[in-house]
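In the form predicted alone, a lone chain appears below as structure tokens.
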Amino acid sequence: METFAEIFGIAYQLFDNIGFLVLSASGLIIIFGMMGVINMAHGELMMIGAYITAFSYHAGIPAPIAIIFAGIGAGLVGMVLERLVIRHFYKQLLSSLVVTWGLSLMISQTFLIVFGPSILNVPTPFGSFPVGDQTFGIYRMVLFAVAVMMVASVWAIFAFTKFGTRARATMENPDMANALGVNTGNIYALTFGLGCALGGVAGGMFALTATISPFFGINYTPLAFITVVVGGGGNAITGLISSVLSLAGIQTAVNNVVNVYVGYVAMFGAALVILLALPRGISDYLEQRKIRVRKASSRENSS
């Protein structure tokens, strides 16, 4: 029963590990690996989603309709920022690492002059259950629950809706696209809203967790932009799902040969080692790969 529970623990880790870094990045994977905007205010969004989640529940609504609200709330804020600022810095890295950073200065420093320094709270729901001398809380399965789901809804859209087929291919060539019809403005400000949606969802579901306050979002940003760089832009979903599996699983490991503090500086250095080896990410490799082993392949079949 001791070698269950210490198993069970381990698994237990590992999916907890792997729920926050899905949660974390899974709105700038698409906002930095598509639209090639860094979004150093993701982080802000997600702080917006957490107190749309905590007013939301302190006023009577269930919390994941709560949580629902909060992502719109975000996606609507994000369509703003697009529309006023983020559309004139598209594909300029550096430019839009400055004015984001600048809008998740105003946006925190609003935070904090409207709703002051105090923090807020939502209780943690479904509460835990035993394995052996240890307990685990429920709610954690339910996050990397919603993290898979998150990955499959995103993929879905951008595989098999219209909007998808239309966001792909402005994103690849957006003079093409507006020459075949496609509205890229539109496409532009609703792709960056899903991304901001999704932090929204992802700061809601943390808020049950965490204490909210303006500065919620500096807990995330970082990790989040080190699944997102460790992925690279080759294929977003490929690229997210390759990260988060390598920075948990070494997270985890570590996590249980030495201790939690280790373990995150193991995951750091870990990100940085891919990124000396594969500068460009995980899925731009993968893809590379694919296209000489087809080439390879055509070769042989023509010869």
Second form
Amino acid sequence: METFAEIFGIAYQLFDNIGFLVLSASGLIIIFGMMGVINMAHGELMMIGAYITAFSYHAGIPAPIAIIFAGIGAGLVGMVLERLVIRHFYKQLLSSLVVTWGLSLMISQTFLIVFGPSILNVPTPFGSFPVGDQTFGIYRMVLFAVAVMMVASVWAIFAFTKFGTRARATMENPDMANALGVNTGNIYALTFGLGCALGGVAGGMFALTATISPFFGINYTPLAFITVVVGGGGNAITGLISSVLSLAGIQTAVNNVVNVYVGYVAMFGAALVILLALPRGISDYLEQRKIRVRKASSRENSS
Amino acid sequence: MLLNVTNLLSGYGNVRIVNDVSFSAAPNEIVAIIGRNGVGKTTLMKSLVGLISCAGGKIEFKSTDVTRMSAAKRARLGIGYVPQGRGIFTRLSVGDNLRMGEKVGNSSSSKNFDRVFEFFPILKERQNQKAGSLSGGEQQQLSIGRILVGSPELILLDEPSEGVQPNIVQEIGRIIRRLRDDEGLTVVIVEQNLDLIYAVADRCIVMDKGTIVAELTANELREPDVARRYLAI
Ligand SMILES: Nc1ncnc2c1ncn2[C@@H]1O[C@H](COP(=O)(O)OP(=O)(O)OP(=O)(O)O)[C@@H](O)[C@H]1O
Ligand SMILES: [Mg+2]
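If the one shown is the form predicted alone, what is the structure of the form predicted together with its partner chain?
Zooming out: every chain and molecule, the one shown earlier first.
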């Protein structure tokens, strides 16, 4: 029983860490991983999601619906930002970094002025359950489940819908997509909006676990960026999964062998090592290797 | 005239490349454009498609002034573009590349797919494969097949023979003729491969330094001195 509780505790931590990274990164994987836009204001869109969730919840709306509102709200804000600002800075890495950083400051300062330094929190639902002499929050596992569902639906949208095909084509070669009749401006706005909507949902989910303030996003963006960069641009979904598994795995392992703080440091260290070895991220490496293997085998076949 | 270009000016930023180009293509005609490397053939094509905005002049397609129209709208109006280098979406499957050619609200596209597979059987076999894994010739067929899915009236081909095996070039030539003869399409083709031009073209426009310097029949071009003079080969 003792060892079962220990193993369960470690598994629980691993799932918790995976859920946290996936939720934080799922919007950015689209915006940065697919579109290549550095959106420093992504955390502020998560913050907007958290505020929408909190206000809706306190207005008597059930939390799940409040979180859906958060996704819709953040998605709409994202589409407006894309139309007005972001679209002028595609392919200008440095400018987009500065401009979206400015946006992030403007958004959080505006929320500070309008709503004050903090708002009423939303209680964490579901309570907890005991295993051995420890208790575990149920909501953490809900976060994990939602994270898995989010990755699955993003994958399905991009793999199976007409919009998904057009979006992938546009990201690879916008001129050609345009010349085939695709309104690429709309595709960019919708894709960016979808990334922001996922950020809004994640913000709404986290709102039930954290203090909600104008600077809420800072808790999530650094790790989200690291996760996405480690994953690389070769394939957004395999990148996200491989990156999250390695980072969360190392964090959980070191956390249990040493302690929480060293666990964090080890995760950043692992990200550094991975990027030194595979500068373009894990998924890019995997794609390149697939191509090499295919070329090698077709050479064998032809000889 | 299906396509009517008058005094077209275009280029990149302040650099003028296409300078005062006028020509037209009648319905059911195959017009070839030749010229040495870097004279502005691709720039002209991109201007016709709408990927480069024109600094002056006029482009009319089906009697509509499309000079300021977006590339997407021109495509939906019936202009199909096969760019130099093929413009394949390498990360998409062959099937998804073809689906990218569908026009919004086009109901007959399954028939169009069958027709494309009849022209290019290899694409049917490779439907689920990543387009990036196709050979050059297969990618060229995919690029042509992709626009046929959208039933264009005018197709613009930019050097379809580039990087393609001679037997596939011949096949592409036969298909271009069939598209014109059986389906009534109009074709503007940029080429440096004279054999392909002889096989398909009704008329040939020679470009140099961004302007049209001569117009020849395909037969006139066949005279050895003429080709040598214009293409310096
Ligand atoms: N994106 C660009 N920006 C600036 N200049 C360009 C660009 N693309 C092409 N050019 C220049 O425009 C001129 C015409 O190029 P273009 O590609 O139209 O020639 P082309 O006739 O198609 O040549 P080729 O036979 O090699 O395909 C060249 O001098 C080229 O350097
Ligand atoms: Mg060219």
